[in-house]
Each structure stands twice: as C-alpha cells, then as structure tokens.
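Next comes just one chain, in structure tokens: the form predicted alone.
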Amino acid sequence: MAGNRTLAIIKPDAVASGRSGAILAHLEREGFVVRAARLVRLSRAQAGAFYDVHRGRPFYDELVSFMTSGPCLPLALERDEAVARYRTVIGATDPREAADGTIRRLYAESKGRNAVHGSDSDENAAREIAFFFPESELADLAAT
C-alpha cells in the first residue's frame, strides 16, 4: 500500500514521561492502524545510522545522544495519506509554533525534545519502516 504506510517513534522524552499510551491513543483517533511496534533502546550506532541523513549538521550528535538516552517506540502506522496526515496530526517541530491539539503541542516539551518523530516522504517512510521491522513483521490486518 504505497503512500499508506509511515514511520512514528514515540522518542525517549515521551516515553519516560508515561505519555506513549496518550499519543498512541491520540494516533488511533486520528485513524492510524499499527501495524508494527516495538519499544527498544537505541545504541549509538543506530541512531547514528537512522539519523545518517543529518550527519554534519549542527544538531546531529545532539540528537543521536537524545534518542539514545532511553527507550523509544517505533511504530509502523497505517491509513490513506498517512506521511502528510501524520506530520498534519505531530504538528510543527517546536511544540511553540505547533498548531493546538497537535501532539507536539500536548506533548513536547522543546524543539529539541519535542515527543515524536515522523517521516517525512513515501520513500523515507519505506525506508524507516524498514530500519526497524521486516517486511514479515507487519500485521496483515486484512488476513485477520
């Protein structure tokens, strides 16, 4: 189902605030269908190698140090649109410019914290999703 998959991570701020159960619940509202999830603690060589894409900017190594600071929840969601629904529904990076009612908005606590990460294309999604489930780990809700 191209264009109907996309990656979230539920990032180790959120997750260690007890908030994943309220933004997996706002996510479903929204409805997202999980097809795949799995909490897991990053090392720092998958971070870095998930966040390669952002190697060599100013916000690289403090990045891959925060989504190596705990668990986080990777979530491989779907429903039609769902890369630009899902980046309609998180809201913009910093939860102060982030429309009201986006997760970003509940949830964030700064830009650099900011709850949620959402790809941000059809390719990266397939890419992202991949990173962390086989094709073989996705719920075939439709065969249920």
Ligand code: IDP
The other form holds:
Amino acid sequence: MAGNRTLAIIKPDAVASGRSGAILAHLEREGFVVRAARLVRLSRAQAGAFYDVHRGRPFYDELVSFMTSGPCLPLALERDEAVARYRTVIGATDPREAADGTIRRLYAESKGRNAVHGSDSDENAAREIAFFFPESELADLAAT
Ligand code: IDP
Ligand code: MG
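The block above covers the form predicted alone; next, return the form predicted in complex with the ligand.
Now the complete complex, all chains and molecules, led by this one.
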C-alpha cells in the first residue's frame, strides 16, 4: 500500500548515549511497527551516497563525519501516513525549534547531532528503505 512506510535512522549520537530503546518505544507508542532493523557502521562512501541530495551544502562534510562516527540503527517503519506522521513525531530538524514532546526535542543535542533521520516523501522512503533493506528482509506482518 502506498504511503505506509518510512525509513528512520536512530543516529550515532542517540545510539552512543543509550537512547535507542527509548526512541523505539516512543515510535511504537505512536503506532509505528518495525518491519526491519539493522545496527550498522556506515562507511564515508555509504553515508555520502545516502545524503547525496545534500552534497555541496555547508553542513555536508560535518553530516558525513557525524553519520560515520559510530553505529546507527536504520529502521523500516510502517503505519498509515507513515512519512507525515513520523515527521510530526520527530519534530523540526533543530531541536530548539522542535515542538515539546517530539523525539528531537527530547533526545537531540543540536541541529547536526539530532538523534534521528526521517524520509521526507513516499518516493524517498522507498529509495531509502531499499538502500538498507532488500524487500526480502522486510518482515511480513500478515504472517505473524
Ligand atoms: P531533516 O533531517 O529534518 O530532514 P535536512 O534538512 O534533510 O533535515 O538535513 C539532513 C541532516 O543534515 C539533518 O538531520 C542534520 O543532521 C544535518 N543538518 C541539516 N542542517 C544542518 C545545519 O545547518 N548544521 C548542521 N547540520 C545540519
Ligand atoms: Mg531531510
């Protein structure tokens, strides 16, 4: 079904500070179901390719360095209106601008080290999920 999946990444700051469990619990409380998960230490080439849309921006090198600084936890998540609902739950990119109770407000350190990634469209969600997970690794919820 279109529009029901998004790609989340619990970023290296949140994994290193032991917030992965709290963030995952927050997402599950908000109705997201985990279809796939993998702890991964990205190479510079992988992080650069994932964030290729930002290549040339002033924060690009900082972003690639941060995303390769330790393991991160990509998650393929499912619920209705997944992209829009997830963006609401995580809040604005800069935690100082994120609404009270959002994941970035609760757990992010700064605009760069901001705890979580989220897809920004259904098209990018499909591309980003495929970047980390072959379709065959997405758990079939109907079979559980
Ligand atoms: P998003 O993660 O809310 O979609 P984007 O604008 O797509 O935000 O930026 C991607 C990531 O790049 C952000 O989550 C953040 O980690 C980093 N980033 C964006 N803008 C800045 C900045 O001004 N300074 C440092 N890092 C930034
Ligand atoms: Mg973005």
